[in-house]
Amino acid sequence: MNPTENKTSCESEINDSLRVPLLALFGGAALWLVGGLLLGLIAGIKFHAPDFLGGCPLFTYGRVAPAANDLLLYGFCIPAALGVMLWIFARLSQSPLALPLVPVVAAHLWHLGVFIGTAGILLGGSTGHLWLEYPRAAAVLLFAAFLLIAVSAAATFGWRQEKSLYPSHWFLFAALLWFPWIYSTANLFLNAHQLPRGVVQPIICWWFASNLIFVWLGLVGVGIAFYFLPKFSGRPLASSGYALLGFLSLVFFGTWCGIPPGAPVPAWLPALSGVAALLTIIPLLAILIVAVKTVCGASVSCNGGPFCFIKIGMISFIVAGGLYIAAACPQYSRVLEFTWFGAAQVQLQLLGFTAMILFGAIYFLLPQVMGRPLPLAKFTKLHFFLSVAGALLLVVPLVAAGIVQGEKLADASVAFADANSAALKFLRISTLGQLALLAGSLLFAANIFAMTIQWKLGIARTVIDYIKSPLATAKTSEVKS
């Protein structure tokens, strides 16, 4: 067998081992994405139409808003990211996925946990802690499912044929270790029978939220982007030294962030958190340098394909990091704290950065794994433009609403109700962004489910043809011999 045939055989084995796990992860993620954006749209409408679904207690703002955010994070971002990570580990290892049945079981456990958790929030069983609203039963399922997928990914990494490490390995393998640590620690403290007293609870919650939204999603998104940018641009990843600097500084400084400057805690905690947040400009600049040097000058057209999603995702990461630093500065936090500005930064991190990176990666890898083109390939370009327009219409008005609201809250002569009502016109614009994002998610889900249906129909045809095929008789066997 020549090297080309050997490489083709290896890729075929890798794709065969990944097909079912990725469909299980991506299918549920696409469904939860649509559900999360739909609930987010309901929550947004309630600000300028309070009577909307007012007779149904399941859809009060206090239940719909956290359910929407958790669906976007736990329902879409994390399982989709885990699927892409499995594919990258297998491709970089040049070996099939280890223990391929384990991620399939884990994917179903994860989606079951998301369903139980979302139902618990809508039925009034939320824990009340930010990004930890899921009840204990759902949290246990999510933790167990993540560990199972991490075992498969780590085994694939350990059995790799290519021993040299790529920068994506640093980011993604750290993410495999980071989530179980922060998720188990926060749940053991905040969802235990003996809760910590006083301000310890919000400190733990702020620490967890910062590590999850800024650090973990940053590790995953940048690690995936560093794999795909060289592939699209046709050149190696530039400046591995800057990539290492970005990785180490993001892990070190990002861990200390999250406590608001105006938090009612000992003064050294928000001061240390603010300094660490300011120093996160180091990983942002290092990652920006690597991405620009890798892509700049490459003869690749950006016409709404996977490359465009990755580029917009990296731009959103830098912008979201800038907003994160601005919110941590005492000079600006006096105006921006307790406003829509924080929600704008989180939504940009989720929908502008992480979701864009994952969309581009899935659109690229899924046809390779399935061995067939996307059934609705024309939807990809439309999805890109809807996602970009939706993210802009969602985030920019929320930033403006936060600034206007903060300035009025700082003015003692302005009533609290008047300060909140000043943001309504911006919230109406953000609703248009939510509609655009929801429409784009429907196109994405349509491609995923159409691909899954085609694959299942192909299996059914193969089984039927095998059953209908005539059996070889003894006489025929003797003639052939």
Second form
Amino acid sequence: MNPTENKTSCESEINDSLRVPLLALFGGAALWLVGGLLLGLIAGIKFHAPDFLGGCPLFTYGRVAPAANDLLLYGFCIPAALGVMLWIFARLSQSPLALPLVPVVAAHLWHLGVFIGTAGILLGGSTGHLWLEYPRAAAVLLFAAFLLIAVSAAATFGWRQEKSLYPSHWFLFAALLWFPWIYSTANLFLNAHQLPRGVVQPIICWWFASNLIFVWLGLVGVGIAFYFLPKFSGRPLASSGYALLGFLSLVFFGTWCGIPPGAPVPAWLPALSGVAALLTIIPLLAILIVAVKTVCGASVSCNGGPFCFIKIGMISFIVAGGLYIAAACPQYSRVLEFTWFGAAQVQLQLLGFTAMILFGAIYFLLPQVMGRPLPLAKFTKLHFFLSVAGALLLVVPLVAAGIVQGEKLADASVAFADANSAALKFLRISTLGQLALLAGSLLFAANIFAMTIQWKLGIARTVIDYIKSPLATAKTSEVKS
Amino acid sequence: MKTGISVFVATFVALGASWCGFVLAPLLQLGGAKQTVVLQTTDNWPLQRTGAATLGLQVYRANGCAACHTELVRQTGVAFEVLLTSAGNNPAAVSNLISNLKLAGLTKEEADDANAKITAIGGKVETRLTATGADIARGWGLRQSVAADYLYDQPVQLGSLRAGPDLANIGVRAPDLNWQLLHLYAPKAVNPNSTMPSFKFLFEVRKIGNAPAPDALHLPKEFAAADGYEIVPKPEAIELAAYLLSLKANQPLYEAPFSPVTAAK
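Compare with the form predicted on its own: the form predicted in complex with its partner chain:
Let's see the whole complex now, leading with the same chain.
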């Protein structure tokens, strides 16, 4: 763990200040996770029976699939990550959360934005830009909510008691700046009345999506892991030199990725993007070295607990990065472009990497913040196995589907329908993964909501006791008099 | 990275650089793009879509068609082929010569070489340029898609997955409005292998009045409505079909040349 972070008397103050904002962020996130996986399952069933719920425009594949993806990203990953970030900022600063009411308001604005956005997509109001589908009203809410949370996090950081910076700070602080910039740029250009001309639109959209999914989630996930890995293994983060290299190369190279090689745009764009994607091997290796050096040799069993989640999350980060780099190699990119391979990579980034890290972090910090053990603690182990099995069953078939489909599509003598049906076999297996992930997310949501209910009951009990107690003294005094 | 300021500066410089590169630079390079000219003609390209097709683009967007369909054709290179247009005064010699020559899939030098050999004995030939690549061989287009093709689209929906075929040239490949409507209503009625969901909600089941409506779909028996009822496209379906029919990227441009087929006749 961070050697300078000592247990101080303000621990209970920190926890008190975080309780309401974190419950607001995590509660909604858990709900959206279940909703996103459910919509994803509906989309997946369309590959078994294309006309499932076919009469209803709300549930046509082209609306359900992006709504499901956006719910996972905007509904779950981002708010849950913001909650964990607030906690880490308060812990590392050794001071209570600054302006604790602001993130509570922000959490509700964010969840309202996600609701409006999802409803917008399902009702046909999508902007039509990949990963930026939410209509204008939702985008404004999300942007405002993020800024509010960033203000609270920055204030906590500014008023910190502990002055030295820790590697997690770099990653998380950069993430706080990253999102408002890319999200405002993308929405100002692509969610406006008059869009830029022609292919400028997809170029900006690719830049945005890659910066959000590859860089932002990477910064957040690795930043959180760099806080927890030392904590769990009971020794300091190994080699902050490699951590610095990982951070700088991730922000400097990762941000140039995203323009696909076959894009109908001036050739310098995909060429530059391809080079940057190959260079992201550097942050990947640097982060791998730091993680392995920190964890290896530490005799800590993970036993299905938070440590397991974070370890698997880091492995997924490396594998997802590897898939990304493989798809950027010129000899593979022509084959893998426009196949399920891309979807596999993104799903691994969302569900294998970010979500795993967040589950681990939340299972660890929630009992501390709430001052009570997880109400359904036994579920965490089951959730872990369901998440791992689900992610594997979802991603591996999608990768296989992508490779098979890509090879068949590259050979013009294979009919399109044959290429499609070859991929379909694998897609149908991935439905099992979706089911496992959905079951796991229900266990996660059950824990969060049971915790919230227990806490609210606790408050109600305190209030009732408070109301009762003066009455009791009043009665005794009456008797006495 | 000892202070917050240094993290801020590093982040600002990194993201600012890619913002200039991938947002500002494309806006400056392409943001003012105008119509271009079809190769060897004075025709403008692209033309603004018709009103119905422009509305249809919004139906395409609202229903997320781009989740499964791309609208861009890729090409790996070009090849030349040499076509004999006249055998000249010595048909036997020319015929003898060309039976020994490779005439398709040539490089520029090979094509010039074959051209020279045939012209030397009096034949007349024409050298044609074709695009190559799996997408082209599949018949999805005659050339690669280029930036100019999307000039008027708001939004541009290139798509990222080919769970369905590419649509960049669907207006050329399936130019029949009725086929398009039939395919939207019951994909399996025109293509038994299709995995596309039906877009029934773009159509209306109506009781037949005195006479069948002129635009009612002519469906095969197993897809048809119950007796006394007919399937009539709603305006959205007509607009979407109009948009699909307007998807054509079939003119040679400076950045994507090919010899139009008509020239060979």
